[in-house]
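Only one chain is given next, in structure tokens, and it is the form predicted together with the ligand.
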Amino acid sequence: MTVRIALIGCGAIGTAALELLREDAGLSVAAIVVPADAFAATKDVAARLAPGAQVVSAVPAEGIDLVVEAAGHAAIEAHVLPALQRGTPCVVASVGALSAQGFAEKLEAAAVAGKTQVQLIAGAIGAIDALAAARIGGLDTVRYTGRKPPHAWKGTPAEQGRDLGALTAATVIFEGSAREAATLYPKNANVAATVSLAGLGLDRTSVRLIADPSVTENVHTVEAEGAFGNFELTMRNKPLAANPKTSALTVYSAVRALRNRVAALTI
């Protein structure tokens, strides 16, 4: 059996995923959903990487077994919610969107209405399996620290009252809950939201954001403690050339989620 996929978004993640999925016998990208202004560029990508896919502005009502989102909050509203309500399972990459008040509940309700499931990928962060399993035994504290070079925080509240270019030592630019972090730093919300949803939730997950002139990569650290014991995980992710804000690991995580839909043995 071949799983027919509708891919929502064909930017850095979508394109890199299409490249990796070309050889997958059990998965076929049947449709690529993008806004009208992205049709021409997406048709070029489709011709090269997914010749059988139609480029469309909405998920086709028939002939789709699985929807994969890599496009953002608005696309989840426009395409994922209706697909779930129709009963089509969905895989979501823009997990940061679930930081918006009531949005996670909205997605869950749509999946319940369609008697299907929505899967959030781990994306750029690891140990989500350990964290979600540890939650079953009870978690006491979960802390996420995001460390980036100072220039990566340009255009954020981190610029208020400080000259990012003049920093000579690691500087904490935010400390608070994951919910507050998502409001103030929405473009950095994916990892904090994923850690929160797997662990203690947006209000009880502590977030620290650091501008560090001594690092060149984006460094993510998760520390968790609970009945299971404790762990500390640090990731130094390489960015995608097509979008330096997105880690290559996010693409691999999405492809893994899709392959696990058809693999006889999954891990």
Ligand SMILES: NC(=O)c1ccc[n+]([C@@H]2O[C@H](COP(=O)([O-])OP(=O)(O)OC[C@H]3O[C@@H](n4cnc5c(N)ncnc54)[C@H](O)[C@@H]3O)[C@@H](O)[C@H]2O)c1
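Structure of the form predicted on its own (previous: the form predicted together with the ligand):
Only a single chain is listed, so you will not see partners or other molecules.
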């Protein structure tokens, strides 16, 4: 059986996912959902990577088995919630959207109403399974530190009061809760939201974001302590070539989630 997918978004993440999925016999991208002003460019990408896909402005009500969001936070409100309510399972990449007060509950309620499920991918960070398991036994502290080269923070509040291009040493640009981090840095701090949702929650997970001219990779560190013991995980992810704010691992995480839908054996 082939799973028919509606992909929301055809930017850096969406295009990279299409490139990896085009050889998958069990997965078929049937629709690519983008705003009307992006139709022309998206049709060019679809012709090359997903010739069987229709380019549309909303998820088709029929003929879709799975919706995959890779378009940013607004797309969840506009497209994922209605799909869930119709009973179509969804995979969400923009986990930072759940930092908005009550939004995680809203997403869950839509899935319950549609008698289906929404999956949040781990994205650029590992050990999410260990963190979620540790929560069952009791977690005391969880801290996430995100370190990226200065240019990866352009177009964010990190530019206020400082010249990112002139930094000569590692500079802390944010320190606070995961909810605040994901709200202020939605394109950079999806990892913070993912870590918090797996562990202590958005308000009890501490976050530090750093602009560091000495690194060329996106460096993510998670520290956790609780009844299970403690762990510290550091990942040095290469950025997605088309978007330095995003780790390439985010794309691989999304593709893994899709392949697990059709695989006979998963891990």
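Remember, predicted model here, so these are calculated numbers, not experimental data. If you superpose the two forms and keep the largest set of C-alpha atoms that fall within 1.5 Å, you have the rigid core. Numbering follows the first chain given and starts at 1.
Core-superposed comparison between these two forms: the Cα of P213 travels 2 Å or more.
After superposition on the rigid core, the Cα atom of T168 is displaced by 2 Å or more between these two forms. After superposing the rigid core, the Cα of T183 is displaced by 2 Å or more between these two forms. If you overlay the core, the Cα of P149 moves by 3.0 Å between these two forms.
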